[in-house]
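Given as structure tokens, the chain that follows is alone and in the form predicted on its own.
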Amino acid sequence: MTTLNNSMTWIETEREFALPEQPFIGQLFIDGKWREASDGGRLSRNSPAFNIQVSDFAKATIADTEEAIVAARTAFDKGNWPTMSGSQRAAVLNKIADLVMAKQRQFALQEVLESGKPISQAMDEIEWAVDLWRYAAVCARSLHGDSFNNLGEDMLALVVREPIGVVSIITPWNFPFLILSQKLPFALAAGCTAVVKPSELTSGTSVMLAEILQQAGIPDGVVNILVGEGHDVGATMTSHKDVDMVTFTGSSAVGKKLTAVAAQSLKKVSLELGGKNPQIIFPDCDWEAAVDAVVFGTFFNGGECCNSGSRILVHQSIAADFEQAVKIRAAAVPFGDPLCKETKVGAMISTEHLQKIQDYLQVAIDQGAEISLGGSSVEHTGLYMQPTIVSKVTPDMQIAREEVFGPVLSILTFTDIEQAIEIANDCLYGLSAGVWSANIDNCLQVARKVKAGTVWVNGWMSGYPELPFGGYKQSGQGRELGRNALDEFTEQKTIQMHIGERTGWWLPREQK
């Protein structure tokens, strides 16, 4: 453990895992078979934390992607997965959950190597993901429609839900297996088939899942997993005529482009995009809990999180003292080697992303803000960024309005609840928000008036499979999780059944 010259704590203790001697080798998984890319292409990944090669994958081409889509289409149109009973699909999903949990350590290590996140967090994420697979299994058994017996004595109507078809699943690099598990098990529970493209930066756990899918009894072609780049693989998955739906998690900019492409064939699109999430801190807050939640909300996953509480709005009467308390707590956050158990903030995902974070900080300084903690990258084996606090931020500044996606907290102030709500809503995003107050009226006003898909009251970033997740405005469209999770992957069909003799609309005069 090392203390840097600004009193921040760099972790470098005994590791939970040893670094692998060889990189993970992966192939494409198409129609139940492992294979190389059609052109023999490969895609490698160097660890952002250790600067060693940790993955080497077959790199899918457009032709490979088209083959995967055909496999998924055939499995849906001619296979038995869509017509299985809910209990049969649930049994498979629960078996997948068991098999993933049995390999928790292998999955977590691969995520650390490719993403740079701390090992303790990666272990937790695999466990959370397993819970999603189990919840999806419950949903598979409880999926149902509706009936109408009140339309008259000659009519009975049913509204049934059917799987939408072939789903393209495109996932990001910040929570590779967790976000895949927010999508794929629910698509499978509904009876859909899928083509999956993880981020080319963090593909390992998605590829590892394919072997488990086979062991659990997923039929050939039902799930196809490709490693490749967005401009060819992702674009094909979005535009192909045999794809019925696209579900995407990533940046709002890419989400807009994806929607425009999908609109050409009017595919259904589900998007979980960016956030610039406020926590509103009132003077009567639970001080210790609020300080801890702000530090956690900002620096969890190195701030590379759509739910990051990257801006706090503090009542001006307590702003100076609250900022100082947050600064002291943040300076003590252990960051560094992500394979050390104590580490809370690991490496940033890439050189380009680290530079983007630093560019945001420079613009903030140029616009009149001040760096009160951190603000620099750390020269080490990998791509590390100090936990950073930016003070004297005003609502018009870029850093108060745009998603930095790094370990950076912006501190703003407000004078009354109306101004706090106005500042919170003055943003392109609406993913999540939080409010800290012992006054229930303050909490309810904020919860009802802030435009966000999730509002935490005296807490931050807790989550449950039972609760829907998604955002307002440019944070996306549609909802994941919750009792309606399967609805995103289904179509509604109305069946009207006439009972008894039907009266003719028109008959020739002589027949009347």
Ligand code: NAD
Given for the second form:
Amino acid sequence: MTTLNNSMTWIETEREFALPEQPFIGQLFIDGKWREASDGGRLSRNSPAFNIQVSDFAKATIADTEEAIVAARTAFDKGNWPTMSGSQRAAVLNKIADLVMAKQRQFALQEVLESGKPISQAMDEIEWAVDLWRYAAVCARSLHGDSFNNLGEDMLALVVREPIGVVSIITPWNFPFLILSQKLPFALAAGCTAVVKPSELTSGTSVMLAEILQQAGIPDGVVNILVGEGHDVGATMTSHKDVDMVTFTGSSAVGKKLTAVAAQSLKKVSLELGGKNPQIIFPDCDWEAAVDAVVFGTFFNGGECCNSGSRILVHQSIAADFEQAVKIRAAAVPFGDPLCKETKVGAMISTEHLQKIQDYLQVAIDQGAEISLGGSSVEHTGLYMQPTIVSKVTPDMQIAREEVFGPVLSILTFTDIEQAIEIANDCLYGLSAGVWSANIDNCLQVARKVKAGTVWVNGWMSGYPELPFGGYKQSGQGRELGRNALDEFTEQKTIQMHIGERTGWWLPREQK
Ligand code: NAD
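Structure of the form predicted together with this ligand, given the form predicted on its own:
Starting with the chain above, the whole complex follows.
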């Protein structure tokens, strides 16, 4: 481990895994068969941490995408997956969970190589993802509708839930397998069929899953997995007439574009988008816990996280001391080689993204903020960025309002609770928020008034499959997970059953 000039903790200890000698080779998975792309095209991925080629995939064309959609349509309309019992579907989902868990190390390594995230975190993510498959299996068995026996003597009504049909699943690069697992098992549990397109930067684990799906007994055509780009493959998955629903996680900008395309055929769209999530820190907070949560919330996954607590609002009276404490802890965050077990912040996803983070910092400086820790990229084999703190930030600055998506914390201050809530809500996003105080009134007021899909009280970024997740405002549309996790992937059908003799509607009342 070396300490850089500016007191940052660069880590270089023994690696948990050796670098692979060969890249992972992937094909398209369409209708239960492995295939090359129709035009023979390939898509290569270099590791952002080690600058070696780590994946080489067949790259889907529009024609391949259309074929995958037809396969999913046929499997839905003619196959047995939508009609089999919940317990049969649950058995397959549980088997998939077991098989993924058995390959945890291979999955985790591929994610590290393609994304640059730390290996210890990648191992955890695969385990969390497996838990989602198991939770979806529970949901498959408990999906049910409603009945109405209170509509009068001649009527009994049922409300049944049916799978919505063919679902397009489009995912981002920051938590590749975890986010896929927030969608695919629930679509399958409901009885849907799917076409999946992971991010072109981190497709490995989605492709690796296909083999497991086959082993576990998913029928041909029920899940089709395509590696490709958004402008052609993603756009076709969004516009195609045979797709019934699109579930998308990614940037708000692409979410808007995709929704406009889907609107042409009025498909259902569910969206999990960006965030600019505030943590509000009161003077009576548990200081140690709050400092730790701020550092964790900002630097987890290198800040490339929709839930990043990237702006903290600290009460004016403690702002200087709190910032100092965060700075000391942040400078000790081990960053560097993501294959070392101790690493907490690995590499950034791409050269363009690293540049975007640097550009945000430059604008912040130009607008009057100060870099009080880090701020630079690190010369190494890959794309590394120092954990960074920006202070003297005011709510009108770009860095306080836009999603930087890097290891960058903005510190703002407030003088009373009303102002804190106003600043927290003065933002286009509304994904998550946090409050730190020993005073229950402060906590409840913030929890009730802040416009965010999740509010953490004296904590940050815990998550459970049992709890719904999603965003207010431009952070999304719809909710994933929770007790009603399958609802997103179903249609409701009302069945009204007349009992007894029916009287004609044209008869005068007295003749009835
Ligand atoms: P992105 O929007 O650039 O890409 C996401 C996916 O959309 C990729 O698979 C991409 O190929 C595809 N795509 C691009 N253009 C498309 C188009 N025109 N039609 C259809 N698909 C298209 O996002 P990203 O850079 O991969 O991920 C980072 C973003 O994701 C951040 O904004 C982050 O906040 C967000 N995110 C949100 C959540 C959440 O749960 N709310 C979770 C993780 C990431």
